[in-house]
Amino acid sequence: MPDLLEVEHLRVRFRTAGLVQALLKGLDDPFIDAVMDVSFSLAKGETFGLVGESGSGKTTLGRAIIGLVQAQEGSIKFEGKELVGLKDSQYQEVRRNIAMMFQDPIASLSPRKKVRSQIAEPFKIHNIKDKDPDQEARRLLKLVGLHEGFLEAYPHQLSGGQARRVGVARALSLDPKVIIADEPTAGLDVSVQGEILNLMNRLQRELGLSYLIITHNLPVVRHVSDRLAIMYLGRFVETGTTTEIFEKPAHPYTLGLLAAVPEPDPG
């Protein structure tokens, strides 16, 4: 089966100084590399975990895939179509098929809009007229385990777990093939983290979704990912199946991440 998403030798750079400032400081290369020579693929129904500390470049990589930041080198192909170099208007169709769940479940929702409007908003953005937004909002809420009474709630009235479920519903609104989940369990209690991960697994089975999960939390990806990439200072330092990474880590950075995972001691 061909891969849905193929990333090859991707490079993302950010300017650190303006032209005049660079001249005054004598900077020949006033840029910093956030993502360097990164390659991976994602198949239908697969979960790929991207693990690294804050500042490793993993969120930048996710944003580059959906065109929120520009890649300077390399290739991003979705269903064989090259995405690097597309104009923002040309990304419209791509964003129907690749959705992103942002890190903070409550901050990623507009504080002034009810849940109903938050979930229905993608239909307006993409000018979808063959579906009833209200009916779809009810269906999507039910799909993520919330009753329709939440349609009239504002974000500040939701718990972290409920807000995350609304974020999942919103991400699913346009029937995407890939979901990029940036820290999907961040800020949630351990029991709620398990509920969200179980929800994502169920939706993957039912809808055939592919996930790119971005996280610093190794125990999270251990239970949901088929393959892993360990990212450090913009590069992949180790890739492999989840079993390989946990049982036979090869890079010192991976060993350090694994050593930092707390081991429960009931005694």
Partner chain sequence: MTTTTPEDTAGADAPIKREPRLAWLWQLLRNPLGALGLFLVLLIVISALGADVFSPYDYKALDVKNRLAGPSWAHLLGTDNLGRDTFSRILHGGQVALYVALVSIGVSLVLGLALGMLAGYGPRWLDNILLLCFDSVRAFPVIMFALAVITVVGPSLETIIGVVIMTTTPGYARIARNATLSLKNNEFILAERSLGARGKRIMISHLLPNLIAPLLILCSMDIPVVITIEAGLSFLGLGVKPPTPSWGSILYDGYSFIRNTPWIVIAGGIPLIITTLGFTFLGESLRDVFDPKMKKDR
The other form holds:
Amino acid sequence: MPDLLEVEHLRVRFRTAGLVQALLKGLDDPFIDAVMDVSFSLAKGETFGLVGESGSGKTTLGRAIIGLVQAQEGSIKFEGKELVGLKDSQYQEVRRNIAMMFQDPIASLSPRKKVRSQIAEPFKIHNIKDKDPDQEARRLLKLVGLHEGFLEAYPHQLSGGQARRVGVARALSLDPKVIIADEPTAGLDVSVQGEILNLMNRLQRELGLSYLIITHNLPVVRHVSDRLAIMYLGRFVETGTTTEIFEKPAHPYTLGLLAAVPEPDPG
Amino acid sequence: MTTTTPEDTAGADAPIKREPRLAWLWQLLRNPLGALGLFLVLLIVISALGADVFSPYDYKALDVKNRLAGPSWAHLLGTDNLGRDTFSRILHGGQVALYVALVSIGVSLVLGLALGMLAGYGPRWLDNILLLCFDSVRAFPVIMFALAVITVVGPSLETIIGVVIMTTTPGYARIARNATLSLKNNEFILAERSLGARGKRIMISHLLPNLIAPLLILCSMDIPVVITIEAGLSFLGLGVKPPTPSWGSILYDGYSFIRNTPWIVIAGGIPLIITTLGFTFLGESLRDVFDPKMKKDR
Amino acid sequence: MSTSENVLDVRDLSVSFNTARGSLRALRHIDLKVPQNKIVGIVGESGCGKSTLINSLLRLLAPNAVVDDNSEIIFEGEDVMEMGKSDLQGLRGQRISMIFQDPMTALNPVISIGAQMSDILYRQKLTKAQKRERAAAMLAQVGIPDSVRRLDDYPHQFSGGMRQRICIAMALMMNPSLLIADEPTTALDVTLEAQIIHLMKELREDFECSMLFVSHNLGLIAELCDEVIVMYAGEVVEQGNVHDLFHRAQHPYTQMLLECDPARISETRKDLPTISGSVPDLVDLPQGCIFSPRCPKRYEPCNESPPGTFEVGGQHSARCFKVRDA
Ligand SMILES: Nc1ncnc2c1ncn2[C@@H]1O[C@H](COP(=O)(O)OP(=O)(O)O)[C@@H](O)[C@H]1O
Ligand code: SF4
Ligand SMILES: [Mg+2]
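Switching conditions: you have the form predicted alone, so give me the form predicted together with its partner chain.
What follows is the whole complex; the chain from before opens it.
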């Protein structure tokens, strides 16, 4: 059986200067490679961690998979179907199966909508008539451990952890098979980080989800991922199982990254 | 040693930090300028709406024996050169002023929002074309533009409204466009797109609600400007046609007879001052209440 | 320890905010000392009042804040609460400097770095060239290469980590007696974070300056600070030196906080410990101990009245009945 998601030799470039500007400045290559020759695959029920510092291209890779940025070369196959080259309108179907959670828990919720409509939104977007959006919103809230009172709350009334739960509920609304989580614990307090990771774990067990977790937080990724890729300047410098990488890091960059984690013990 | 149990449902009993529904009003009223602004605006609006009820006389009725009278119990603000009751004329003038201001600002707001969102969210070429239009219209001074249009189509309230719409829309559109551009790359818009939402839905249900508050505040500060423009044009005889009263034409009458009585000028000037102060105070205090920067740090 | 050795001495500080829901008691009876040449860390989860505390030190609270009359904030022997406008101006940015979470908010995007840094020295009688020289030297000290040339660059021409270095340089320009850092590395990733922490350690040797370091990252606190204050829902629940706190934590909240940090859990596990329950509503406080609704060690006295601060030994104290009864 092929893997759920297969990425091969993916390349994403961004224009750094307009045509005229490039001519004036005499740049012959007004592009920057955000993602270079990246390959990996994600199986059903698996968690793949993508680690790297900001600017290394992790977020771009995640966004390319779901079609928010365009890939120039390589291939992304979801359930065997090629996604690179699809038009924005053809991505609708993909976006039902692959959901994305964004980095900032509160800012990724529409600021003037109540939680109720945030969660029901996907049903409206995809014109799903056979489910009652209100019922679904209640069910999903319960699934992520929030009581019904939250239906009427606005994003700014939520704490980071609560907003993150709403984000998870919304990502789950269309029964996706894959969730791409961009820094799911960033900006959360330590005690809340654990709660969110436990929640994601439980949902994975119950719903058979696959996760692509994008983060720069090594201690976190250690507890959740089965496999890891370390990304640096747009490339994968090391891939392996989580245990391998933590126990026998091979690439000097990985070593540096591991050494930089502050030791939570004054000695 | 404490044993913290693994669990993931702490949110279940968490309180929601909910503010009472009208918290913003409470905040507005706590600010003396805000309370004063709201009071003055309500005063103007109510007196204009109820002009027919509150007016002691028909604003057109002549009383030739009582011309250019000073204030008295019979005529609270005196009478003009034809013996018409100034107080009644001021109340009806308010109707005209508010009508012009609300219609023109309202239409400009709707147009500005629509064009601005299209420019900001739509393709680059559309943005360029629209920006060119906005900026060329904005290059004309309002009064010159108004005078030119009036010479061609003749003076009337509708002309004034049209001119104001033409000249204020580009400003609103530009603000809406800039705000759209900065919102467009916010995570919540990306999140909507990642769920499969398309342009129209994003603009109407996610961009619009975030653009409206700052623009409404701007509108409230523009209302007195429009009222002044209407008064100014009517003062020059280029606005409403007699006998419809306007604060501008009342002022004009006042100036012509200022040697006989100062009361008409005073009576015509006061509502202009009240309106300007009222809407400006209200707008500025609303901005303080809703300013996202002040809210951010909570 | 006598008062003169403390740069900052906060006694019984209480602050509440008037809100539409009623009085929100953001800080209650805070006692805090920053000794000369020491780094004091403040740990606590968001909303526990860290920023309110810092803003009170500089008298920069929001207009709806009310400071309790008993509160005293003694900075280098002067009571900040009694200071007038001009004294406060001299205090902010000169005797106390701040480093913020987001370096971009602290820098003016349309003024060159050199000009911004020279501006800070407006009170000093130096020529323009001398000020630029000082600025360049300071940039070099915080590790900005090619500092003389980069004076003419604008904030957006620097990367995030560089910008934070610039903010640190600016904060040190006036030779402040106290440096306050409010989550200075939260916006940065691990490698940059490590560099900034390393820089702060170095600077501490070079400048005789005390520091108040606010963070919710226990690892950073352990690495950088001499003394630690743990805040929970507007109270200081435990304080002591960094070893006491990390090795002999007494307050149940501190213990649980240390237990749930993913970075401190050495074996790989999928189920992480958490603190059940949630932070109390500061408008409607529980009657007894502030932590009692979530405390696994709660017993009879806890629900009756709030515990006072009890000494564990030396400078180590905790706000918990267990410590009194131990
Ligand atoms: N201006 C304000 N008005 C009302 N409540 C406020 C205001 N500023 C802060 N608060 C409240 O005070 C408490 C402490 O906030 P804060 O000092 O920002 O915490 P921290 O910095 O530790 O995250 C929070 O409950 C917060 O909502
Ligand atoms: S006083 Fe009681 S409730 Fe409070 S922390 Fe101590 S044991 Fe827990
Ligand atoms: Mg804070």
